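A lone chain, given as structure tokens: the form predicted on its own.
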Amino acid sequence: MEQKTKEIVAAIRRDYDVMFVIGIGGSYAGSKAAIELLDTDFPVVYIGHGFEANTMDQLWEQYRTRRVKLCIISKSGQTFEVVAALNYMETKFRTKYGADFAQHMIAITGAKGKLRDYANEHKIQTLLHPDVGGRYSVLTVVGLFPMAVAGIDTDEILKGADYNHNQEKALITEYAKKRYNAYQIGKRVEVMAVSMAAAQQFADWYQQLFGESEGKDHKGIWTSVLVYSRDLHSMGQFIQEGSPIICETIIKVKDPCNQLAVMNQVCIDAVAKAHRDAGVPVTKLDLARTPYDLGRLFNLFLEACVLYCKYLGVNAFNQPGVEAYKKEMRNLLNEEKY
């Protein structure tokens, strides 16, 4: 990140007690996978990624007394989700802070939209989301600016993510051939299979960056998440002997040893290993809990994921189809149905 960032981070660190970040989809998910998976020393909490007043109400009860800094996430600001999540804040927040509350806030988004309106009517700070969809923004301030608030060293993530050995671009072919020969026999289903529940919104990122990257032109292959060992016993026996339609992926997760983690890690092993014996085409990666290790796995993926759609004959940076269920709620709340 640029030092101009790196001084706004320190900022919130020292004024204030928790960040709030609005976000949905790939605004959201890659640096929520990070920090739920790395040791933090800041809470960072998550909303705008769904209609669920209960939850707001709650997370806001839970830390209104505290000093609270709002981050607005959205390249246009436009999604239905963003703009009812802002709603909701700014009112909180003009009880709270009063005539200054915009001065509490910090926006990512484009040089132009709703949200860069909204910042500049209010003189919000603000920083620019780059022009890529967000799916493939975790390695750009969009991820990067919630993780190092939130206390990950995220120096060491782009390290881990600029791991350009020749070894490292060996298996992003691999694994984007293996994904694509597994569709070309009738795979049309995948297992993303995280070993412990920590791993599990790493596993929700991939999902949201492979499903809205292929899903196009009736192609693609269903991801779906699981967490071993927990899911084994709700989807294990459909896996081993069910319709032969799964591929899998397993991220096996390294903690420090002890009697607990040595199950996981021959648990993993085993499954692996009986999947394939059942003819379930199985891709197994190793993930340290690490920024190093993590930003490794994070450009992995985004690499391997362009890779695959070129092989299957797809655009991997568009998303028309998230389009139609926006122009339906468009179209009930124009009538005035809600």
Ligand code: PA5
Given for the second form:
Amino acid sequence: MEQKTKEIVAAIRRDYDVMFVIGIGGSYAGSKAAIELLDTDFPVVYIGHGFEANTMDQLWEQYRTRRVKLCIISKSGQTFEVVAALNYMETKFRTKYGADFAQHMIAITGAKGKLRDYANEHKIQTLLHPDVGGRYSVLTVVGLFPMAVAGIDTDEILKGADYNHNQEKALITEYAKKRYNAYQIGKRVEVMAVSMAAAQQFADWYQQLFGESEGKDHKGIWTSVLVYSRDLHSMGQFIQEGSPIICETIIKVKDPCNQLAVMNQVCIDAVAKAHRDAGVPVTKLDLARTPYDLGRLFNLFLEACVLYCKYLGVNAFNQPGVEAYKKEMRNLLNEEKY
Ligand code: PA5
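Cool, the form predicted on its own is there; where's the form predicted together with this ligand?
Then the entire complex follows, led off by the chain already shown.
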């Protein structure tokens, strides 16, 4: 991150108690994954990835007496969920901060669009959303800024990503090929399993990355997120003996060596063997809970996803299908049924 951005981060950490982040899809999934997995020392709260009035009310009630900074992240600046959350927060901020409400906001957005216009109108500080789709933006300011505010060493995230880019090309290619081979032999569901609940959001990030990148032209593998060992007692049966449509990636998160952690590691190794023996193609990857290693894995999957989509013959970078529900929403809103 640029020095100027680091100074903004330091000021937020100094002047506020909490930062709310509005964003959906790729605008929030990656940084939230890092914040849930790694050690942090400043609260970052995610909102605006749905239309949940009750959740918003509860959150505001919880934080309204605190010094709240609001970060709005949207490349297009016109995503329904984001605009709705911003409208909600603007009302709250006007009550809380008065005429200066906009000084307590920061926007990460593209060079043009409604959010850019809104920021210009209210003189809101902005950072430029780079010209990459949200799901490929975790290693840019989009992902790094909230992580840095939370207290994560983003230089280490980037070092890990860089290492993987330069040293582990073979692993990236192998992963992409393996996933494409699974597709070719009829696997249509990929279980993305993580060995602890704190890594579930990382699996959600992966699901969004692959799902939105590959699911087109009636092709692709559906990613299903599981947490082990919890979900072995629900979906484990299906994976072992159900329809043979499943391939699996297991992320073995390394924990300090105590008795429970040892059990967890043993469990993951046992599950991988049992599933392989049942004919499921399994890839097992390690992840240490460090910014460096998380950066390494972010980059591995980002690059592997692009390569895999190339093998599959789909455009990894668009998402035309997402427009359909938005069009229907516009119709319903125009018909003033709501
Ligand atoms: O990965 C993507 O491109 C999408 O998931 C977007 O991140 C998501 O739709 C949000 O878009 P925007 O940043 O324009 O609000």
